[in-house]
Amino acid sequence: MKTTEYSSAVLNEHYVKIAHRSGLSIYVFPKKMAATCAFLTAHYGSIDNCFCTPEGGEPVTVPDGIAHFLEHKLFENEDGSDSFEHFAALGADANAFTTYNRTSYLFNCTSQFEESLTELLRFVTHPHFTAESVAKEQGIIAQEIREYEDSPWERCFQMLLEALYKHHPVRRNICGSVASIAEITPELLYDCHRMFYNLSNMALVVCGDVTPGQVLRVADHVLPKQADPLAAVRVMREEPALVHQCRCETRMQVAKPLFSIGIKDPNVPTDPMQRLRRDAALTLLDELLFSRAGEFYSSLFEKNLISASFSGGYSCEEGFGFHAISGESDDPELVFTLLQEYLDRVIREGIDREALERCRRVLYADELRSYDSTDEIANRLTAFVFEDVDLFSYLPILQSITKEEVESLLREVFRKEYFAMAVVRPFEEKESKK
């Protein structure tokens, strides 16, 4: 088995990658802390609803929300037991989540690590679905979807994605819809598990007071002795550069209007290192423009135009990227206008170098703090693994970003044709009394 070591002299940290004979990529990050955390992740998320199988033929389209549905179902075992109960009996805390491009299963423990890792590898790789259990889960997840739809903040953000994107599946709810999950069958779940839970499409990340030998002992015992590199190929429709809609709104039970302003990034690089650099530079820019220590937030807050719930940030993954600035205001349209005026002024006058360096120090400190938690390390390393870049490459990139580079991105990305806004307004007084 091939082993690769990654290290950082600045952080005094290291981790190893092991190409396991089963096809699974294993990462072990030794950390002398009380808790050990393990993430087993499939490169499979909510956007993978159209793909070509290795056998060829026409693209296969599956119901929205099936990746999230599969995450829920895998914890149920053929003997009727539940893997959450198994972890609890071992004193471990288990969880799982689905994002746009991956699904992770994880546990934290302070003892019985090898037994917990055995359970993790076993249940994720041994699915069991029946028509009865799928039907039961459809009711549970339908209720979860309704709860999301009843959340004003969730609804506002979802509307924003639908406004920004015309075709890209990031515009659809990770959980799917009540109608889409009703189409899920055991056969579809088995097909998606076979396509995307192939070990060559997965990674195991372990962080804690463990050795690669301990992890390999469990992997050798539980996993197949040879790889079966079956792989599905994502199929994506071409996405226009411009936003799909400039404005969208609805009414819900809120005290004052909520808003989410989005800026679509039409130039997300395909090269992983270039994408990481763009992500770091735009995150640095967002810290400068939209943080609570910044000029824009302070000016709006002092005028009582926004509340303390205001936030802004950049999200970037393979195939899509966007800024989202959210908050609540009695006059969202005025906030939108003032935002564009503020950005126009910064573009004209340029970025203050001292402010930029202050923001760089904030992000640098945040990155250093992330190494104080085994689950934070494991989660971040997992994200970097599927972006195909070294975790330790982030800080050197952050340090190397120039003022001129950030100003160039400011002019490139913050153009009016890339802006959209979603608003959730309160019900009219007469409607709220019905």
The other form holds:
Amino acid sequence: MKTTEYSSAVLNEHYVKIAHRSGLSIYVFPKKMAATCAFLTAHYGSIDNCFCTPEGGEPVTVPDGIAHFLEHKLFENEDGSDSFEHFAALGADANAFTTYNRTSYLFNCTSQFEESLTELLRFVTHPHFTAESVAKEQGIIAQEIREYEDSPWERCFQMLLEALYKHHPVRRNICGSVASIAEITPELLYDCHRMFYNLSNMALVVCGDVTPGQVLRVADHVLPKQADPLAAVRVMREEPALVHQCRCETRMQVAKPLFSIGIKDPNVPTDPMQRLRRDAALTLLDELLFSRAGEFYSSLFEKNLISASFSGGYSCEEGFGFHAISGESDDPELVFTLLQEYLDRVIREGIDREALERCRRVLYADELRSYDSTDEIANRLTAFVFEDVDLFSYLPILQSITKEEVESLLREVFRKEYFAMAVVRPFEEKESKK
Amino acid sequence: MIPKKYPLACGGTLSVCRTDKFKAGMLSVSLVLPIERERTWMTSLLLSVLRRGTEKYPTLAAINRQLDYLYGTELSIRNFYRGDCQIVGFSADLLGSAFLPDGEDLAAEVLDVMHQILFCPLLDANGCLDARYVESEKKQQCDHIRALKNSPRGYASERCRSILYRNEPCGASIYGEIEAIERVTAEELTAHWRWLLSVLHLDCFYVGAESAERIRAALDVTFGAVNPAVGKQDPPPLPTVVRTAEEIIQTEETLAAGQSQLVLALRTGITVLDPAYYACMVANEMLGNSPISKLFVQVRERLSLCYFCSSHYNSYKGTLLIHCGLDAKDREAAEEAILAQLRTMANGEFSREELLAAKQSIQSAYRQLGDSPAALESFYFGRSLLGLKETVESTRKRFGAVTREDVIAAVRGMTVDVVYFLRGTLAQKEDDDEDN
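Can you give me the structure for the form predicted together with the partner chain, which would complement the form predicted on its own we have just seen?
Now the full complex is given, and it begins with the chain already shown.
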């Protein structure tokens, strides 16, 4: 088994990567904390709704929300037990979540680590679905979808993604819709599990007061002796560079209008290291442009044009990236206009070196703080491992980004045709009285 | 990790948990005030106004720039209820000096910002708080109150609490009423600020790698000259406790949302000061605080009535809230199922494994308190309000001794006080449309 070590002198931290014979990539990050945390993750999320099987043939399209549905159902075992019960009996706290491109199953514990890890590796690799349990879950997830639909911030952000993207599946809700999850069957769940829960498409990340030897002892015992790679091929329709719609609006129970302004990034690099560098540089730029210490937020806030509920930042993953600036305002259109005017001026005048260094300090400190929790370390390391990028490479990249690089990006990314805005307005007077 | 206590020159106290476990430590400065309907919301408003600008940092942006310069230190306003007290002040997450390139004394510099905010706000020629900031924050606070309805789940909990605590101090809204906020003047708020300074007694707490001496010295330099006379303050009032509900209050309201919310408020009669506290925590864990709890397994998984159904125990007030989000048509079924779970537990219909799992889960959570500066602070600060001297470890061990009979007795003592239902009218409208 090949073992690779990574370390950072600045952070005073290290971890190892072990290529396990079963095909699973295992990462162990030792940390002297009471809680040990383990994440078992499939490189499979809500955007993987169209794929070709390894046997070839036509692309298969599955119902929206199936990755999330699968995450809920995997806790049920063939003997009728529920894995939550097994973890609870061991004193461990288990959970799971689905993102656009990952599904993670996790636990944290303060004792009986090896027993809990055995349960994690066992239940995720042993699916059991029945028509009856699928039907029951449809009712539960329908309520989860309803809850999201009642959240104006969630709705606003969802509408923004629908405005930015024409085809890319990131525009669909991670949970799917009540209609799409009604199409899910046990057979479809088994197919998706077979395609994406192959150990070669997964990673185990453990962070806590444990040794690689402890982790390997369990993996050797539970997992197959050899790899059986079988990978589905994601099929993505080509996404236009321009936004799909400039504006998107709805009315809900809100006190004043909420807005999300998005700026689509059609130039997300395919190379993971280049993508990480772009992510770091644009995060630095957005900190400079949209933080609470910055001119844009403070000038609008001082004029009572926005409330304290304001955020702005960049995020990207393989295949998509965008800036999102969200807040509350009586006049979202004016905020939109002022934002474009502000960006035009910064593009003309360039950025302030001192402000850039201050923002770099903030991000440096944020990065350091993220190493104070085993949960957070395991979660962040998981995001890096599917990119095959060393977690510790982020800090040196952040430190090496130049003012010129940030200014060049500033000119590139904020083009008018990449802008869209979603707005949630209050019901009109007569509507709310209904 | 047990905090050591030090007296401060300003009359307050500093508690320190020294540890090099974290890259960033936490420093909090708190003031404990009894909740008073006429004053509490004004204190909330005052904090926001003070945070807007000071003599040295006249704008919000200037304060935030200084904090960003201090390695992005997050200086948060503390403003919450514990029992019938309002806790106000600041907390800051401080990067340890080992990780600062020039080994700066971050604590001293951040405390200087706190001092500016508390003692040197921007004043006009008449010594009055800046009217622009007062007006702007009045508007923000009113907007915040109106925006509570943006989250049906949060709104329903808040409404149920206000009905439950209608006759107790903590029933007063921390943000107040819109009409009163709109009426308050800059002069009145300035007078309130001066009153606050006259009763100021600081409880400070630090978790991190710096020495207690260094933090104490920084606090004494910053707050040294302030109010030593207030040092011998009376201990904060103990929470009022209603042991049993006399009758059930049923309230139904509507909101333009798809999902409805059902919240049941119970009196347990047991607070953290009672010997039965440990049993009540275990009962709450078994009832609705985990994915193997009665409410999760029966109401969500088996009956498929909702996405969430959980319980929350307020150990300062001895109350327990059960909350679920559901379709309006399932209201009766859900309420009946929730009450059935309480009856089940009162009848002792739970396994040895369920009891053991709940105790293990709580004990594990207590072991993990030491992994978070904020959690450690919350535990020790909360206990000190009640004059309790127990440590995390001694508290954790006591859960191990909870028996089946203890849990049954705790559940049998619970009485329903409020049943609050927030009917989502949008789903009803969709159903009506379908019928037509």
